[in-house]
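Given as structure tokens, the chain that follows is alone and in the form predicted on its own.
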Amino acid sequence: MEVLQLVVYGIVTGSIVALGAIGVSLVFSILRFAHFAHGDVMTVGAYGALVGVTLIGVTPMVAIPVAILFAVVAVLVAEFCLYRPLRSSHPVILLISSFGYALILRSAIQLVAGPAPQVFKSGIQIPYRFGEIVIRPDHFWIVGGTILIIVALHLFLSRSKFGKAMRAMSDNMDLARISGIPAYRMILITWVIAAALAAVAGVFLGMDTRLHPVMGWRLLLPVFAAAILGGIGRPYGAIAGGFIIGISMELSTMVIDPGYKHAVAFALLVLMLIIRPTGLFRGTSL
């Protein structure tokens, strides 16, 4: 039993990391570099449902649109003011100020709301039990919403003419502008989505976990392991790659410290670099 309630934390974990790394492999598919702001756009998304519970005094479900918000507004300044005038430098730069932009989101974070922990509500919430397993409610929203992104991520990437412009994007850029694409309005679509995924994971990870400062910094591992595990640049193989992830990190609390599990995310990303180095679902296009 102690294995099934492991797995169902396993699948928790993997629900949040797996949509951390759906916005990781859009943003790589569309702008060929790795974002290492993204964690910390999931805290800033974290702290915005905090300031909807805390002003408005909604729950942290209701409160993913104001997450959302702060999010997008957080990717789309670092777009204008930063990743545009050095889009026609050499990809390693991009990823360089990706990361300076990360200390600066997580130093405004403590500055604004402090360095202590926080949490969207106290209180003891009282689980389901099935049998021996034990499932908090918001494990419910959590995979639930998951589910729902998932299938409405879908849905966009297949039939909506903006999913199918930005899989024509991440095919090949040139073709896609020579033939009518958009191609600066699809960069600005991937960015809003790519905020909003990590939005509702920082949320939800609020929810199982709490707030902090460094809350997505220390998720940034296995988020950018997930992507590279099912093929960067691939959101189905992100999808993969963070359940596998979220339920290897928590099965191997088994028989190490829980303190180590994120070294389990290294650990697998290090082995599919040296095994198959593109992925399950060999990266690197939508």
Contents of the next structure:
Amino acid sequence: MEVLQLVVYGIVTGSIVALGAIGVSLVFSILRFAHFAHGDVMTVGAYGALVGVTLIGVTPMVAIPVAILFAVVAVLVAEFCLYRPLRSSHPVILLISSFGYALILRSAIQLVAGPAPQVFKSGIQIPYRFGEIVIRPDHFWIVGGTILIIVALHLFLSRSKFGKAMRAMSDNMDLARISGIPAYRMILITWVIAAALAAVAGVFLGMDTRLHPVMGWRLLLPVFAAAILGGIGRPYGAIAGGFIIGISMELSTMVIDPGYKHAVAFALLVLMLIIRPTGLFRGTSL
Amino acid sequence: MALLDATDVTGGYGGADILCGLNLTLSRDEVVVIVGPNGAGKSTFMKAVFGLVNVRAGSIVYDGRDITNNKPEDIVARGICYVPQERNVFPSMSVQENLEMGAFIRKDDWRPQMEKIYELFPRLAERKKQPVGQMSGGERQMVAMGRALMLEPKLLLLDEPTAGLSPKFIDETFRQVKRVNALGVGILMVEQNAKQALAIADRGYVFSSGQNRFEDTGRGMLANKEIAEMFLGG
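Now that we've seen the form predicted on its own, could you pull up the form predicted together with its partner chain?
Shown next: the complete complex, the earlier chain at its head.
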């Protein structure tokens, strides 16, 4: 029974990791660099929702649009001031600049919101009981919301004109340009989607645990592990990777101290890079 | 009036000039083939027409308008489509999606054109849903041409469409080029299989070291012993 309970927690963690990893994968597939600020964009989203929760008095789920707004602004500022001017340079320079932007975001949040952990709402939630398995209402929201987003993303990528163009850009950037696909508009759409997914992941993370200026940064390693596990640049792979990482992390607490959960993600990442460096699904190369 | 009129085109990728004053004209509905040794600037010239290479001097006039150094996305919108030699499909996408991407900038209904392309390439009609990455070289080449034709271009630029294909597919590709041309599309083609290409060409050009060396009708070039010996492999 303990195993089943941990699998439930794993699916919750996996949902959050998957939402982050889809964004990292999409950004990599279109812009060809690892976005290190992605974890902190999640944090921005979580605190954005907190602003909504505190000022308007709504639940975190209802405050998600506010979270998305904050995260999208954070990412677009970076795009215009940092990533666009540096686009023609080496991908490593973009990677390092995103690392710097991560530090800026984190410090800014700490400056405004303070270093102490906060919660969306205090008090105890009455969990649902299914035999011996206990599920908090929040967990239903998190997993249900993630499934809904994944379905919506799938429909966008497989049915809509711009979704298909995004896959075309990821497949063959030069040919997409030659076909007249507006590259820059597609880059902006990619950022908005990645930031929105990160914002939702941040809100879910805050609902699952609590808000803290390093919450997203701490999740960045599992998120990257999931993206690479699924084959970097493959959003569907990132979803699978997210759930594999999430469930393995929670299951590992049966045998090792929960404090080392993140090490499990790292171990899986290293293992994957040794056995199958292209990921479960063949990923994009630089 | 010529559909395409390139005069003294000079330029390259920023370093030394690769194109050193090239001239070429193409009338409506014509098939024109450029042959010549490696490094002659054939592909580079084609890229220059499409705005992918910087033209330092000279001019490229298309349909009465100067398009020299225009951006590729503007040139596409004017009705010139380009099929690169390599990486000319979206491998993880289906045949149908590849064609749709070709029509990305169209605002009108492109479905009739897609039907026309399926009529032109019946093999593609059988495999609409198949990812192009799983298809053979010859089939990919059909997808690549199909994608370019989705915009109903007046001029199609083909960079070595038969490179790497088996002899059977080489013949088929040339037949298809001829059929596309019969739809009223002008074709400018760079080819290594020079003899076969000239056999379907209205006119041919020989480029060498970034300069014009010779031009004649396709038939005339094939009949010219000197040209055959020097440039067409004997």
